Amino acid sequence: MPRAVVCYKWVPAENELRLDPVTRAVDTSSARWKVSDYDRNAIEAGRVLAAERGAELVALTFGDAGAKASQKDVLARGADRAVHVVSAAAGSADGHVTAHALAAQVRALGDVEVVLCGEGAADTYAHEVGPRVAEVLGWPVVTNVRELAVQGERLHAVRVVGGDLEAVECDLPAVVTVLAEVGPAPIPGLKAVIAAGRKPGEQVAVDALGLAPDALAPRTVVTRVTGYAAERSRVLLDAGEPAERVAALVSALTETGAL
């Protein structure tokens, strides 16, 4: 049976992050974790594509032991099987390591026609894992896709390029990164949630994938994550004629370097 693989990331809920008022350091300790919003759209696109192709849809993630909790959600969203590549160091892994781990598991699955990824993860939004997976596999990649179809052994897609739309084709197998516009991500109903408990979920140790040490060595290291804080000048322009207020505004913006 052919397979479609959809990659997803287990991330902390954005609205439950906390900032240290002094250092602005991001605290995730009290946040619930969830499947990245962008990846939910990718899962739905994969579900539709797999149903049209009569293919098995495999949901694939790379994460530490805590990411196991994600499997019931992705299975309820329509995946036939969930695979979790486990690494205690996944939290500090960059796109290089993540792509090698995902690509190695895709090879291990075999018979994969399409790998789908969200356009970016909700926590870093780096836009790099999908193209990196394609590079490691040696497959063509189509990014920023809003419409997707497979006919025979060809992938047909419409992608967004700036303010334009571009229709492209490529041979299978291929990697695709999809935009949210590819399709809505419905909330699983009770029947789907119950059915998810009967679907297979698997954990695979990253060490079992036979990756070279270089593939598991991050190329970049995050040294600090701080929240953005807008600093306001609080210049009040409430006196004088309109022309005088405009002149005062221009003067204030010039002094701050905005103009």
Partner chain sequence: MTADTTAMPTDVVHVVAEPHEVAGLVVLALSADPTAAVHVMCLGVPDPATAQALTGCGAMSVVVLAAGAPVPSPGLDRPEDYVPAVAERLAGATPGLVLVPATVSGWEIAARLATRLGCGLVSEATSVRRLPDGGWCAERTLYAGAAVQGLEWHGRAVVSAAAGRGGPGALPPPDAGGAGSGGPVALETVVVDRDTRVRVTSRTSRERDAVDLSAASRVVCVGMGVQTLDDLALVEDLARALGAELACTRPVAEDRGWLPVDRYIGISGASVHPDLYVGVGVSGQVQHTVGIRDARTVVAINTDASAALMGQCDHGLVGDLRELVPLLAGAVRAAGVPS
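The structure above corresponds to the form predicted on its own; please provide the structure of the form predicted together with its partner chain.
What comes next is one chain alone, with no partners or other molecules.
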């Protein structure tokens, strides 16, 4: 059976980060984690495509032990199988390392005709891993896709490139990165969540992939992450008649010189 692979990233919810009030260092420990936003659209696009092609949909992630918790969600979203390439050093991996780990697992799966990725991850938004995976595999890549179809062995896509819509085609196998606009990612229903419990979630140690040490050596090192805090007056006008609230706003804006 041919396979479609969706690569996804397990990230902390950006609206649940805590900031140290003094150093503004970012603390992710109390944040919920989630499948990166656009990767959910990629999973849904992959689900539709795999169903059309009679292909198996594999949801693939590279992460530390914590990313195992993502597998239930991606299986509920329609993946037939979830594979987690585990590395204790994933937290300090860069795009180079991540792409080599993902590509090696794609090769290990075999029979893969398409790899889908989100256009950018919710945390780094570097637009990096999709095209890197394509280069490691030696496959063509089509980025920033809002429409996608496969006919025979050919992929047709519409890319958003600045102000242009660019219709392209290429032969499979290929890597595709998708925009949210490729299609909404529905929240899985109860049936899908229950069915997910019966689907396989696999853990593969990154060391089992036979990668050269150089492929696992990060090129860039993160030295710090500093949060941003908005400094605004936050006056809520929530009491009184609507006309009074509006009048209070207009006089406040006039007083502060904003109007």
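Nothing here was measured: the structure is a model prediction, and the numbers come from that model. Basically, rigid core = biggest C-alpha set you can superpose within 1.5 Å across the two forms. Residue numbers count along the first chain shown, from 1.
Core-aligned CA deviation for residue 17 between the two forms: less than 2 Å. Relative displacement of the residue 248 Cα between the two forms on rigid core alignment is 25.6 Å.
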